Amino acid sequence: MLPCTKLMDTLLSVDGLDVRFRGHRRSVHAAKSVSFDIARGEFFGLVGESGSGKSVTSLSLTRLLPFDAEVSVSGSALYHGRGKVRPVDLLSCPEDELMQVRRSGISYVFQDPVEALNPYLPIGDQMRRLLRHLGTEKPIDRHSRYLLERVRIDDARRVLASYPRELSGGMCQRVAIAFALASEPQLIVADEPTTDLDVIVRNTVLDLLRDLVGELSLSIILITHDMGVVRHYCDSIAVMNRGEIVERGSVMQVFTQPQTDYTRMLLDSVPRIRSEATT
C-alpha cells in the first residue's frame, strides 16, 4: 500500500442517509442509515458489490436524484466548504446554495467518460461552454489546454480539436476529470471511472487521481468493487451491502482485521498470485 495522504479537518459528513425509492407495489431501500466522514487530502474508497447501494449514496449528496414523490431522502450530510463559516447540509439547504456546492464545492467523474461527453461538440467547445457556465475570469483557451495538460494530456491543441469519437477511452477519462476540475472543486467523487479501462490504462487514471488528492489538496471518493484497486490506492474504506455500510476503517485495519463475513468475502475475492519453490 502506498503512503497514506496526511488527513487533515473534516470536508464533508454524512450522518444517517435514508433513501427510499416508491413504486407502485413496493418500495427499494437503497441506502440505510449511512454514516460516514471524508477528510481534507484524504482518498476515499466506498466499496461493494453492485447493487449496494454506492452510487445513490454518492448522487444524493448533492441532490442529483429525482427529489419527487417517488424519492424520500433524509439524514444529512455537512459540507465544510472553502471559506464557509459553517457548514452546509447539502440534504436542506436552499436551491442557490447547493448549486454554489456543485459549482465550485463537489465534481464527479462517471463511469462511462464517452457516455459522459456530447457526442456532437469537439472537446474544446465543450471545455469553453463549461468555463463560461463557470464564470470564469482566466483566458478561456489557454485555460482549456491548462486544464488538459493538468491531466497529463500532452497534445491538448490535438484533443480540443477531437471529438470524443476520435479519442480512446483512457484519454475521454482523462478528459472527463478535466472537466471535474474546472470548477477548482474540493471534492470529487469518482464513480466507478476505470470499469472499461484496461490494466495499464486504469492504473494511469487511478494514479492521476492519487497525485492530484497530494497536488491539489483534493478529497476523492472513489467507488469500486475492486478490493485491489483500494488497497493499493485509498487511505480508508467503508464497505456496503445491500444498501448499510457495515464496515469502516483505515485501509490497513479492514484489510488485515475485517470484522464482517462480507468483507471476508470482498478480499478473498481478489486475485492473488502464488509462486511455488522448487527444489
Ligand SMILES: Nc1ncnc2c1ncn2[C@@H]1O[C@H](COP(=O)(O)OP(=O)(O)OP(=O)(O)O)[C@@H](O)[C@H]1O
Second form
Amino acid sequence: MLPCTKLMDTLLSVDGLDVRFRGHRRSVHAAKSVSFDIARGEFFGLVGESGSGKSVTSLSLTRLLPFDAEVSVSGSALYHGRGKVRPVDLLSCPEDELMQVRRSGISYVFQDPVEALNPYLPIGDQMRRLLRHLGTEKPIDRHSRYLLERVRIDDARRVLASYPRELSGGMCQRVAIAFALASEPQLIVADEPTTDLDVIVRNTVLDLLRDLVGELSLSIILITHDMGVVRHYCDSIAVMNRGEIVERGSVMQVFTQPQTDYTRMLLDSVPRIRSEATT
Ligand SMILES: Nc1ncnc2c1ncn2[C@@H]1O[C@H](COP(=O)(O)OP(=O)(O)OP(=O)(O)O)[C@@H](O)[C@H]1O
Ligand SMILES: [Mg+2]
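Can you swap the form predicted on its own for the form predicted in complex with this ligand?
Every chain and every other molecule in the complex is listed next, the one we just looked at coming first.
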C-alpha cells in the first residue's frame, strides 16, 4: 500500500465522468459518473469484464474518443501538471492546453504493439519522427538509444535498424513503451498491454512498468481483466461494471475485504494454483 503522504500528492482527479454514445439504433451509457484519483508514483489498476467501460474511461481523459461517434462527455478530470500552479480540466480546457498534456503529460500503451507501430518504417525512423514531432532538443540518435535502453533493450542499435515484423511481440511492446516515454510523461495509461503476450514476456513487461514507476516517479493506469496481475503489481484498484465504478481502494483492502458480489466474482476468477494442485 502507498504511504498516505504519497497518496495526498494527487496527479489526476477524475470526478463524475459520464460518457454516452448516441447511435441510430441504441445509445450506450459507457461511463456513469466515474470518479477516482491517481497519486504521483501510483500504480493504479482499472479492472472489469469486457465492455465495462475501462477503455472509454481512459480515452476520455485526453478526449481521444472517435470523432465519428456521437459522443457526449461530462464531468471533470483535473490534471496537476509539472510546475503548474493550477490543475487543468482535461475535459473542458482549450485545445492548446490539451495538446500540451498529450505531448508531455499523458501517454498511452495499447494492447497490440505491432499494430501500434508503423510496419513500413524501421523503429529508428519512427523514433526520430516522434522525437522531432515532440520538439526534443536532445541529440536524436543518442536519445533514441537512451529510450530503448531505459526499457531494458540491450542491443538498441539493432532494434533501431529493425522493422517491427523483425521483432518479437514482447520486444515491440518494449519499443511502444519507449515511444510512450519519449514525451517524458507523468502518467502512462496502459490498456491491456500484455494481453497478447505469453506469461513470461508478460511478467517482464509488467516488471518493467513497475520499475519505471520507481525510477521516473511515473504514475500508471493499468487496464486489465487479470486480477492476479493487479494483486501483484498495483497499489490501488478500481473495479468497473457496466460503466460504473463499483469498488475502489488499496489492493490490500479490496482483495481482503471486497465490498461487492461483482468484485468477489472477479476475485474468484484468480487461479488458485496451490489449492488446485493439492486436490
Ligand atoms: N465508438 C463507440 N461507439 C459506440 N459505443 C461504443 C464505442 N466505443 C465503446 N462503446 C461501447 O461502450 C461500452 C464500453 O466499451 P469499452 O471499450 O470501454 O469496454 P472495455 O471495458 O474496455 O472492454 P474490453 O475489456 O473488451 O476492452 C461498450 O458497450 C462498447 O460497446
Ligand atoms: Mg478495452
